[in-house]
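Only one chain is shown below, in structure tokens, and it's the form predicted on its own.
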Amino acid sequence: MNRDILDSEIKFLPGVGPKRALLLQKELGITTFRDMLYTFPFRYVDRSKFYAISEIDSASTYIQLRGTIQSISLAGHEKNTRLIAIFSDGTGYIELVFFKGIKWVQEKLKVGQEYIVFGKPSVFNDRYNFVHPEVEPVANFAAGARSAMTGVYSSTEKLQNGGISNKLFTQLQTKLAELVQGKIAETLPGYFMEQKKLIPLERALHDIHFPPDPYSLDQARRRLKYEELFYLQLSLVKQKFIKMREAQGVMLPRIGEAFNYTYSHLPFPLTGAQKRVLKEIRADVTSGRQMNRLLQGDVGSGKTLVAIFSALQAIDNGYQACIMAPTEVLATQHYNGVFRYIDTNKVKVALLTGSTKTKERREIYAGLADGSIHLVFGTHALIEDKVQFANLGMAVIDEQHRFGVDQRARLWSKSEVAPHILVMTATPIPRTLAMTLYGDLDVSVIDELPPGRKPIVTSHVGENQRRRVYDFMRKEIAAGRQVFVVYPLIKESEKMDYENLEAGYLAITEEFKQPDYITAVVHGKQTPENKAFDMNLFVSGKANILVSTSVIEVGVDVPNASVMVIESAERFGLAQLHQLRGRVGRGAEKSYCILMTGYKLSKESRERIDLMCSTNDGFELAEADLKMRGPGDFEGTRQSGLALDLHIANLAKDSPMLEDARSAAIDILTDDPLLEHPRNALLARNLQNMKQDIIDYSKIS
């Protein structure tokens, strides 16, 4: 097989050597020739344009000049000598400096001669000069066969720093590509390429490296982005086919006393959206297949209730359920709130946490082992290896991405048949997101809030509005309700963080004075017994304002509280904000969500802050989200066990190529789902190779 050479180590790359693949390798995460060929330019300047230095500003990035060497000096000490040539155009004169390799630039500049330099133009003194540019003689320059499009690399200091600089690496680009010419095999088959019209892989390699000129570049790019996506697409349409013919999932077709007393006692009807998903999992319930299910709903849409009867089902057919949450807070609220909808008579519930005492977990481990428990909440305690259902049938799993893969996959052992699996996250995922984290999960929608609540007014205001602030919330709390403050808590700052949260609670308890006024706080530096001790006290009603951490960010349910103040809220991401806005509004009062940043905002933290403002709508805010900073670490989301290290497709950008990848992909494996066909043998083997870098998760959610 021709890929030998690109699976090539690195260092045996001309010009590359052991020491500076320890520094790509630890810097950019290249280890072989296929590594380097595929870390593509993250912008183009254009060489075949020459700059004049009176058009230097300071919006300019690299650019290139032509002109003479006017002097060459040396300036500052023997430990910090630096080389300054002085070069102009006629236009104006610029400094070019050199801290590195001065022997060896003194020995290669002379005075008088014509040259081209290309750099990024910086401001030292008032003055616009260039550190280390590239200067190549003009007769080099124009004797050099060249793409007039060069790309920019990402670079670090410490590349920099050994010298492996964009110059340096373009030159290696350029080596490998003469390595590897006429040895780069096919990875689509030719009836794709041309149905979809695609340039060859090869060609597609050297463009994006080596554009002649931009259509080529964009020609390029398509081929590599839409194979990207499609072999991404392809490995998770034919995870989930093969799991629609394979796994059996328990039957549970009954209808039963649980699931009708608790319908028929509800104190409110259910949503419309309620219904519909209700609907979609009694489908996947009861076709013999698991059930392996995404329901998504925005903050207080409900889905809770929606877990509780997918549980009831479950024990109306002889099943156990079991609902997973991330922290004991949300946990034991889910506990205690299920009390309210179910048959206690009939249905027997425990709790099982961290904080279980010894002899309670006891009685619970041989409550499930032996049946006797219907329905179980817990934490991460559920996947203890002591813990043994008798028949575990539907296993909900609540904000999913707080869970890593592996324990989730821990759920699968304790019962002797699969459960279904229900995974629910209140952080809005937006639709092409969730078509690549969660291509082989069916996804439902609560797109729909329950009727009486009310929009949560969100507005923006300075420091120097403060006062007005605690004087709206001692107008909120002379009516009866409560106020979260909540401060970030980074983890690069979090000293400082915990100085600002305490500094915070003290400016709050001097405005906001015993016996007026109780305040509670909250953060994680706290012992458990404290930190319950402090919620307890809001959550019972007796502290009239909660100062904490974003700890509070998912499940505490306070329908009395009706005012959020974040402080320093350019420091959260556009999802934390809308997560920490959902803890208020969840009663029939108006609530308000009061965001208070400094005076200095970056044009991405005021984006940030209008959006918040202008809608309360999260798929929205998750879609604005998702173009601003990319799909990234997504909420965690990564850990869903999917090679998410995309090279150059952009969820956000390329959702109508991924949403054609995706249908191209359901073509073929509608027509041949094991890919046995020989013309798609070339899908088959690639995906076989894919296969070895992406751990296989598909049964988990």
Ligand code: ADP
Given for the second form:
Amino acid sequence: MNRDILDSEIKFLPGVGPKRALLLQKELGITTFRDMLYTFPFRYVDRSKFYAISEIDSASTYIQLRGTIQSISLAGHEKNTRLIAIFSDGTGYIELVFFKGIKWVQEKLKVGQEYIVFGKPSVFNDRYNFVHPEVEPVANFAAGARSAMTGVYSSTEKLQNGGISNKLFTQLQTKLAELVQGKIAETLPGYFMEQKKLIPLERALHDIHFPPDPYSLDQARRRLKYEELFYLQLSLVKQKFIKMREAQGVMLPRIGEAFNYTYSHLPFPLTGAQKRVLKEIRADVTSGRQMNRLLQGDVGSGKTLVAIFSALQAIDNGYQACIMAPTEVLATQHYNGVFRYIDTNKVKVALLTGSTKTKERREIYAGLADGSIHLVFGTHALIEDKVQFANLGMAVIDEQHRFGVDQRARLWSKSEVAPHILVMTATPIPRTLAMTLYGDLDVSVIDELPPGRKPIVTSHVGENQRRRVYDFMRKEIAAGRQVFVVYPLIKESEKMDYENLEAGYLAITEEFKQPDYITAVVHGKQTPENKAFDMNLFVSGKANILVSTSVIEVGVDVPNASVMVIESAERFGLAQLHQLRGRVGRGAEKSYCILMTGYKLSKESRERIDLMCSTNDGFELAEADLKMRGPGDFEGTRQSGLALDLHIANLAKDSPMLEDARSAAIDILTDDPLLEHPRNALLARNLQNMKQDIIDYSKIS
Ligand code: ADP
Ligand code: MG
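The block above covers the form predicted on its own; next, return the form predicted together with the ligand.
Full assembly next; the chain just shown is listed first.
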């Protein structure tokens, strides 16, 4: 068999060997030549340029200096010894620090000689220094013929300590480039590259590591990004086309008693946006095709009612419906809330969660299987194997990003017919990301809040103003309002987080003493009974304050709550902060979100907090979030099963290219839906290879 050289294990690359191979794998995930080849520089340094020491500031990344060594000395002792060279270029002095290979450095560096120093300045004791920089005598530097642009690759402390410096990494890449030359198979058809003016893959893979000039680098990047975005879209669009042709859907033409009862019992008119979305759904469920719709709507925009009306349409046509929520708290709230609107004489409703008692659970299973239960609310418990429906016609998934793709897929097998699927999310997803994450779904947006909502006033408060925050809480409580106090819960430091929460709870109960004040507490370590009890205290208005982890982040609706205090707000992402803030401002009263933080904030945290204070618009925040953090961290992307950690393209920054790639994919598939034409053979083959890496989500939602 003609093995692809790119599949060779990295240890066989000259200069690597077993020890470094292990390090490369652990630190950078590089196991093959291909992985190495696709590990691109994250920046390039123009090595014809020199910085002045006086120019160095906290924004400096990799830079190059030219100057002389003034003195060399040893500091520390025993295991701690380090060598410090004082380096000057006439504009200032800076320390070069070496912890390792001290002997070698001592021999190499000479006081009074001129050197080129390359590295990233760091701060130590309020001064800048270079730790283990590259140092080369000026004479050598001039002699080495190098491209003006040198790649800088991501590194880690372990790599540095293991001797894999940027210099060595670049040498390895050079060796690799020699070995694979002439052996990289093209992945795009010739006609397509010509049409889109893309350079060949082999050249792109060379120039991205060793760009001869900025123009070539641009071309290389463009080619690699385009390919990445194009194949992603090709796969999504192909699935969408297949679904459109194949997936039959149950017909729900009748608007009947159940729907009309609820419609006439609403205490308020539906918003224009709610009506529009219901029309879109109605068109879907009377089309004969299976509906796969994503409903995006900011927190508080009234998605629950859309879910309920969708369910009622199924019920009026003799089908069952389910509404699945990510947490027990939410599912229970949906269930309890529905009695306000539903004709329970006609529509039989049930709630199925992890804590449903065995006897009741059996009854629900039976009722779903024989069709006597029409509408069921629940959590993951709904997708357990034992649950079977007589005829599920509509499945609504609330806050869908909390569910994994495979979990959604299971809903399909619950009934003879494939139900219509409506997934709802309050995490606004920027257009470019939605196009990719949900490239195979139709999208509806509720872009209007129910009337009378007052914008939430958001402020950033430091630890030293805690007293004022307490006073403010007291004032709001005296006016009859309720207050949320939320603590972060981040997996790695779970134990510490709970300690923070406990301490916070104690402090609050100390400050807001019973019997004047009642404080409820909710977190993941409680038994379901305790959680439900405390939650209920707050929802029913008996508790003034709810202290919790971010479990209340999604969906919880307490219109009387007017203050959201978020502790250690710097530890939350933008999407999460916005979700939390959406828990207030649901009633007619003016509402407040107070972001408490420590004193020292990173630049990014400060940006996030400032942004939160400046806008209430979830879509605006989502766009900003995508730009700041990239899609990898975007809520929902990780569970999507999609390879969104793109190598080189960036969903936030490359949106014009993404749109172009999508329309190119649509054009090709419109002509040749199954990619059977010989000119598209390469596309068909690569798509097939790609599929093996991605969970097959073509059957889902
Ligand atoms: P979300 O979209 O975040 O799930 P909900 O469905 O929980 O929002 O609705 C938030 C609040 O707005 C609820 O109290 C709900 O009763 C109320 N609501 C929903 N639709 C309307 C409307 N058309 N007019 C007034 N209030 C509404
Ligand atoms: Mg909701």
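Rigid core: the largest C-alpha set superposing within 1.5 Å between the two forms. Residue numbers count along the first chain shown, from 1. Quick caveat, the model's predicted, so the values are computed rather than measured.
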Answer yes if the CA of residue 119 moves 2 Å or more between these two forms after aligning the rigid core, and no otherwise.
yes
Once the core is superposed between these two forms, does residue 231 show a C-alpha displacement of at least 2 Å?
no
